[in-house]
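Quick heads-up: it's one chain on its own, the form predicted alone, in structure tokens.
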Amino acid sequence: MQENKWIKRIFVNRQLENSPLVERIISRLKPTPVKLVDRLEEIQAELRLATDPIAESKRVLFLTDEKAFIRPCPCSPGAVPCGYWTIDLNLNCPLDCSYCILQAYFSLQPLTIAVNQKDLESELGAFLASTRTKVLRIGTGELGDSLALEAISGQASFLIDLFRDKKGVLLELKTKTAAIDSLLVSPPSENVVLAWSLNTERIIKMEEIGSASLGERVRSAERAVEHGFKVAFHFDPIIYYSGWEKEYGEVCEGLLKKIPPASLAWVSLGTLRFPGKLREIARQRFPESLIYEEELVRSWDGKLRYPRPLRLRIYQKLGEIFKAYGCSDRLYLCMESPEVWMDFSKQNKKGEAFSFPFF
């Protein structure tokens, strides 16, 4: 039986109560109460009564099916795209980061695990057969942490086996946890990348509730490399505060001293950005957080961001560190404007568009 750190109640789509995966998850979470429902709205009606519906939604698990899984990553209009695709097997996240954009989208969305894996397998086959992209990146982690529920769902292990030996496609599993033990039981796959979102220890402690420490994440990445996986890192969102330059610099240098360049697939850099409605939600839920009090401007896509000169200064500072370690060709900017991208690319002597020279 798996130790249950988060889940208070389990809801199951009545039509799927005999699913083997449903039965397996319930058995791992005993004696957590289970209730059959016909519609998501039944769960949402209960969540509305909570003092903090967003926090409550992270303690309630819904086992159901998903009609479609694969979608293009919702890149901001006008930003330089990276061609990423997402697989939405899980919705919502048990971690509670003060800057998480899901707060603005998932106020009444329980932790949701799609149990119809065969449907995903069929959809993926059709998708790959119709795709002409030379190298396709696809991954989970857009609408929920890739590994936070792995111990009870086994979804990441299922995906690794599903993608094993598929040519021309890279699967990325992105997390803020250290929950990789189950992934180290089987041989690694050359086209599977394990990725970690990283931040400074100060930001992790203050803003990323429930996540693994910086040291735990980096050590997990080292273990993944030792096992034979390629790894990636996402410095996103980078938060501006007094001391940011020193502390982010230490994180980058410490990481690059431990992860060999040959095992590093890619690194993304992205500064804090969010739709305006998130600020009021986050201020109410995290009154001690100060990340929303810095100077922010409304940008081309309607999101609030740091002013362009500050964003570029941050990227250039971290870019210099990766360049010093011979890894500047692994860097790309996430959801940034063409102007910032071009200035950053000139500094790193890269072309206009990001490519994946490692593969």
Second form
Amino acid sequence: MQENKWIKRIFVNRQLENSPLVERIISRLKPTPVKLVDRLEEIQAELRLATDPIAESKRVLFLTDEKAFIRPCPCSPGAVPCGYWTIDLNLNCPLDCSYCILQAYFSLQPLTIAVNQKDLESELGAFLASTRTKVLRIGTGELGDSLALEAISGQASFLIDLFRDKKGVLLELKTKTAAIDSLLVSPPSENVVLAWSLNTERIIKMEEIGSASLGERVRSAERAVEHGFKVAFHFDPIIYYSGWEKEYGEVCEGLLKKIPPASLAWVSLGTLRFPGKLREIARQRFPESLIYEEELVRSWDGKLRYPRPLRLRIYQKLGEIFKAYGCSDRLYLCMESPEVWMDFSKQNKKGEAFSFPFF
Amino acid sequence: MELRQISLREINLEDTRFKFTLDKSDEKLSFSIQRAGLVEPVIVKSDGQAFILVTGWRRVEASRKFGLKEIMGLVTPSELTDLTLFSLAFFESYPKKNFSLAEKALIIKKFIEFGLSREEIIKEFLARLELPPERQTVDLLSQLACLDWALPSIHRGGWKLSTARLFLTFLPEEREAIIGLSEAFNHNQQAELIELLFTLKKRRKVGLDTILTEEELKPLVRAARERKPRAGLELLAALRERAFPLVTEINREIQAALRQINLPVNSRLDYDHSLEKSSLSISFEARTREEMELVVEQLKQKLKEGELDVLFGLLNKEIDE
Ligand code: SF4
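For comparison with the form predicted alone, produce the structure of the form predicted in complex with its partner chain.
What follows is the whole complex; the chain from before opens it.
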């Protein structure tokens, strides 16, 4: 039995009651109460009655099946795409970041684990056979943290094994936890990148509820490197506040002193951005958070962002640090306009505006 | 229900337990009552001494105005509960009327008072009122409905749920100040006003009073309270400048630079005021090739002399902080 930090109740799709993975997950979560349901709506009807349905949805686990798993990453229209694909074996996330887009993206979606993971094998085979891209990046961290439920579901380990012999594909597992013990049991895989979203200690404490501390994340990354994995980092969202420059600088420097460039697969930078609807939800759920009250303007895709000159300043400042450590070729900007990319690249990547990926 | 003539004097208008509409009687209704009398009977409940109006508040108001002494009314059977009567009032209006948020708040509050459970309200009514069917909605609107002094302004202002949500985060005296100002603004401006005040208050960690009594804002606030023409717009502009200092400052510099540039006649310079784009565009009109050549020549000259450099510099401005 695992230590269960998150789940208060388990709902199981009645048709999958006898699935071995369902049985395994339930036994790992014992004595959490279990209820069989026929439809997702039955769970949603309960979530509606909660005073904070989003918080409640993160404590309720739904074991079910999904029809399809692989999708192109939904980049902002008009942004420079990075050609990323996502595998969504889990929906929703037990962590509770104040800026998390899932708050606005999902409506009454319980933490969902797709237990028909075997179906992914055939879907992946067909997908890889049909794609022409030379090097493909694919990851699981879009609709939830890749490792937060690992102790319960074992899905990351399953994926690592699934991708182990796949050529030309890079699997990225992205997390804000330090839950990598189970991944260090088997040998590393060349095409698996373990990634951490990083932020300053202040932002982690105030805005990333339930996540591991900065020190724990960096330490996990070091362990992953020692084990032989490649690692990646996402400074996303970078939050502007008085003192950002010093504190983000320290995080970057601290990281680059510990992670050898040879093990660094890529690093993304992305300043805070969100659709207006998220601000409405988050202001209510996180009344203490100040991140939504900075100067934010509606940008090209309708999302709110810091004014372009400020974003550029932030990217350039952090870019300089990576340059000093000889790693500027690993940097890319997430969901940014061609204009910002261009200005950023001029200084940091010597005119190579859109070179991606870096393998 | 029994249909009968009812003396208007017999109706106790003090008892508003079934009232949830906030519209006043309007021109159309007045005209129709004036010309044809009251065509559609109101619904009343008898409490033994007087009648309590279940539906027809606007009709009674207009009938009184035109000096009618009696109107047709349907008297409800005494065994019907107040919840049944309120449901009746609600369903009579529901197909005919788009309720404002303030009215929806009153509907929810009254259903709760008459004994309907929150669960039933969520299940049966919220989606039909075009509201998110969640407990939070019920809680928020019940809270809003308690501010009966503010409901008429909220009704007239056509507020959305998001505006009401922000409004309720203000302290009671701050809410009064906002409602006092609101009449100087149209629908969208009211939403923007509340958004800006919320942002500034939270960002600066001060009370609303500190913002509204700021030296430069004080006269604008006063003028808005007195509903002077353009006062609302000027106050909004001043608040925007405070909420968007970086964009405001760069725009101000660009405007100053633009005043120094003499563009050829019939031409116009544009740029993205949100500064998301760093490019500028110049458009002009010409009726002949010669006219066009002349404008192009003049523009070339200006470029050569570096007259536009300052603008390009500002649009690509790098900031230190
Ligand atoms: S870890 Fe990611 S998915 Fe989970 S709450 Fe935070 S931002 Fe959302």
